[in-house]
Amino acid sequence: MATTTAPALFGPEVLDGKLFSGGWVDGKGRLATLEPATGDTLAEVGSADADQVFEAVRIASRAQPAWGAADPYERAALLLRAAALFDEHRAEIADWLVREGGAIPPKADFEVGVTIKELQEAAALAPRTRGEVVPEPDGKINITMRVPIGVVGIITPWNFPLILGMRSLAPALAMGNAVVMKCDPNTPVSGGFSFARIFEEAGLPDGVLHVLPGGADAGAALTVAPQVGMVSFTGSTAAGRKVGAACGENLKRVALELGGKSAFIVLEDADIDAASSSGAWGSFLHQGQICMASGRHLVHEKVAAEYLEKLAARAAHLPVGNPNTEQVALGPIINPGQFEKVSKIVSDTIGQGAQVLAGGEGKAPFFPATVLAEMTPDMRGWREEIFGPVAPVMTFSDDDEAIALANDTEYGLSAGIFTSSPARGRQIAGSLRTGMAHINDQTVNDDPRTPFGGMGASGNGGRFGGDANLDEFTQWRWITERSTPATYPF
C-alpha cells in the first residue's frame, strides 16, 4: 500500500477480529476481507450476527438523546473535523479502495473527495432544522419542528462505499439520530471502519455511531429491531425489495437506492466523438459495476456505424488488471459470483444473436470492455442489469421511438441524452420516467448538493443530497399551547 503522513487508522486493535459497537470489540464471528485481484486475504475483521445488532442498537437508542440535544454548531463543528480527517487519512483510505474494492486510484481519489463533499454539505444543513410557530385566534398557539429519527440503521453496498454510506450517515448524524450501519462484507474496512475511525478521531459521543460488517442476517435485524426508526438501504434490487417489504410490515420509514439499467440515448445531431467517450465511461468507469451506469445505448439509425466504431475503439484500448501494481483503466470483478453473472449474462447474449465489437469473454476476476451490437429488446443483456463493463447498443429511427425503448424497462434511475439541441434534450428528458437525466452527459453523476434517486424498480424517490436529507433524517412534531386552560362541554 501506499504510504501516508498520518498516523495509520488500521492497526491490529481494530482489523483482527473487531467491530465498532460502544468501542472496538470482538465479533460473534470473523470476516475475512479479500483482495478481488489477487484472491489475498487483507485482514480478518469481526462479523455481527443479528443479536450482536440488537445490542449495538439498544446502546445506540440510549445514546442518541444527548446527541439530538447537542448545539447544532457543536454537531456541524465535529462533521468538519471528520471531513478534514478525511482529506488527511486520504491515500490510506484510498488505498483499501483500490486493494478491497478493486477500485483503479483515480476512482478510489475521487470517492474520498466526493465523501469530504458529502460531510461539508451535511455540517451545512445541521443548524437548518427548523420549524413555525401558527398562532390562531383563541389565544391556542401551534409550534411545529422538526426532530431526529431516533436511530437510523444504514445498509450500505460495495461498489461505491464510502460515497453510498456517507450519503447517508452524515446527514443522519447531522440531523442528531444515533446511526448502526451494516457495511457490506466485501469491503468492511473502506466502506465500514473508515467511518469509525474517523468519527472516533474527530470525537463523536460513544454510542452514536455503530459499525457492523455482516451478512444478510445482520441486515434483517435492523429491519425488525424496535429501536430503528428509519432504514435506508443501498444495494440490489431484489435485497431492496425484502428490506422495503419487512420495513413496511414494522411501520418503519425506508429510504431505497436499488439498482438500474439506464438509458443513453445519441441523437442524430449529436457530436458522436464526445458521445462515445461519455458512452464509455458511463459503461466502463469502475468495470460497470455502478447502478448508474449505462446499460442501454440507444443510437439514431443515422449516426449508429460511426458511433459504435468509435465506442470499440475506446473500449479495445481500455487495459485491464490489477489497479494495485499496474497503471490500468479497469480493475476486477468484485468476487466470482458476480465474474459468472456477468459472463452468463453476455454469452447468453451473444447467443441470443449479438454481435461483439469489443471484449466479450474474461478471465477471471477481470472482464475487459465489452461492446454489443445488433441487440434486440428480448435478449438478456437489454433487460437485466449486468453490473460489468458492457455497453449493449441498439439504434431508433426517431424521438418517440428512442423515447418508448428507454422507458421499456422497470428500472428508472439516470438516463444521458446527446443532442446539439439542449431544448430538444430537455423535452426528451422530460418524457423519461427516470429519477434523474443530464443532457449532454452520461449517466453516472452524482451531486451532495442535489436530491438523488430513482423510480420504479431503482428505489423510491430522490431521498438523499441538498435540502431533501432534512426531511428524510427528520420527522415533524407538533405541539400547541394555550395560555389559558382549555374547557369542553364534557
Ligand code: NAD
Given for the second form:
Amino acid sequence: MATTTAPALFGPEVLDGKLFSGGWVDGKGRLATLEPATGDTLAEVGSADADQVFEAVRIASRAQPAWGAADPYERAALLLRAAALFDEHRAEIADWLVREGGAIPPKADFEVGVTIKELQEAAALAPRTRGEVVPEPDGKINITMRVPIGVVGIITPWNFPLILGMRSLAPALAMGNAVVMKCDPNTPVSGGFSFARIFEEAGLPDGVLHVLPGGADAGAALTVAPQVGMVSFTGSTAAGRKVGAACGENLKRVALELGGKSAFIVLEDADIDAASSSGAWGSFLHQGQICMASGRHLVHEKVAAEYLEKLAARAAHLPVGNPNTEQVALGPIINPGQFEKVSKIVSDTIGQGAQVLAGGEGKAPFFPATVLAEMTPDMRGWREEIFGPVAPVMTFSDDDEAIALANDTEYGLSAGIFTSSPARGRQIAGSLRTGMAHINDQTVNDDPRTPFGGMGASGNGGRFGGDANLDEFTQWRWITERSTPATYPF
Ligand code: NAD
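Could you present the same protein in the form predicted in complex with nicotinamide-adenine-dinucleotide, rather than the form predicted on its own shown above?
Next comes the full complex, and the chain you just saw is listed first.
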C-alpha cells in the first residue's frame, strides 16, 4: 500500500473477518478479497448472511428517526466532513481501488474525486427538502412535505464501487434516511469499508449506516426486510429484474440502474481523429467494465476506413498489465468468470464473421483492447453487453439508419454522437431512446449535478444526481389542520 500522511483507515481491527453493523462486528462468514491482477488475497473481511442483514435493518430502523429529525445543516456538515476525510485518505482508498478493483491509478483517483463531489452535492441538498401549504376557505390548511423514506437498502456492483455506492448513500443520508448497504464481494474494502470508516470518522451516529459485504442472498434479504422502504440497486439487468420483482412483491420502492449497450455514432462530418480518441476511451477505459461503455460504434460508411484504422492503432498501443506494478492503460478483468465471459463473446463473434483489427484474445486475467469490424446486427458482440475492452464497429449510410441501428437494442442507457454540426447531433440525440446522450463526446459521462439513469432494460426510471435526489430519496406526506373541530352529517 502507498504511504499516506493520514493514519490508515483499514487496520487489522477492520479487516479481520469484520463488517460494519452497529460498530465493527464479526461477520457470519468470512470473505477473501482478492487482487485480480495477481490472484493474491489482500484481506479477509466479514460477510453477511440474510439474518445478519435483517438484524442490521432492525438496528437501522431504530436509529433513523433521530437522524431524520436532526437539523439538516448538521447532516450537511457531516457530509462535508466525510468529503474532507475522503480527500485526506485519498491515496489509501485509491490504492485499494487499484489493487482490489484492478483500476489504473488515474481511474482510481478520478473515482475518489467524483465521490467527494457526490458528498458535496448531497450536502447542498440536505437543507432543501421542502413542502407546501395549501389553505382552504374554511380555515383548513393542507400541509404537504417530503419526508425520509426510512431505511434505504443499497446494493452495489464492483466496477465503480465508490461512485456507484456514494451516489445513493450520500443523498439517502442527506435526506434523513438510514442505510443498509450490501456491497459487492469483489470490492468489499474499496467499495464498502471506505464508506463505513469515513462516516465513522466523520461522526455519523451509531446505527445509521451499515456496510455488509455478501452475495446475492444477502442482497435479496434487503428486498424482503419489512423495515426497508426503498432499495437502490446498481448491477446487471438479470439481477435487477429479480430485485425489481421482489421489491414489487414486498411493496418497496426500487431504483434500478442496470446494464447497457450504448451506441457511439460517428457522422461523416466529424473530426475522425478526435472521434477515434473518444471511441477508444469509451470502450477501453477500465477494461470496458462500465455500464455506459461505448458498446456499439456506428460509423458513417464514408469515414469508416479512416476511423477503423485510427481506432485500431490506438487500441494496439494501449499497454495491459498489473496497474499496481506497471504503467498500463488497461488493468485486469475483475475475476475469472468475467474473463471467460468476455473471451467467449469475442470468440463467438469472430466465429460469426467479425474481423479482428486489434486484440481479440487475452491471457487471464488480462484482455487487450479489441476492435471488431464487419459487424452485423445478429452477432453476439453486437447484441450483448460484453463488459470487456471491446469496440465492435458497424457502418451506416444516413442519419435515419444510424438512429434505427442505435435504437435496435433492449437497453437505453447512454449515447455519443460525433459531428461538426451540434444541431444535427442534437436532432439525432432527440431520436434516441436513452436516458443520456452526449454530443461530441463518448458515452461514459457522470456528473453529480445531473440526473443519471437509463431507459428500457437499462433501468426502471430511477434517476440519481442533482435535484432528482430530492424526489428519489424522500416521499410525500400530507397533513391537514383545522382551527375548529370538523363535524359531519353522521
Ligand atoms: P451483478 O448484478 O452480478 O451484481 C451487482 C450486485 O447485485 C452485487 O452486489 C451482487 O451481489 C448483487 N446481486 C446479484 N444478484 C442479486 C439478487 N438476486 N438479489 C440481490 N442482489 C443481487 O452485476 P455485476 O456483474 O457486479 O456488475 C456489472 C453489471 O452492472 C453490468 O451489467 C453493468 O452494466 C451494470 N452496471 C450498471 C450501472 C448503471 O448505473 N446503470 C452502473 C454500473 C454497473
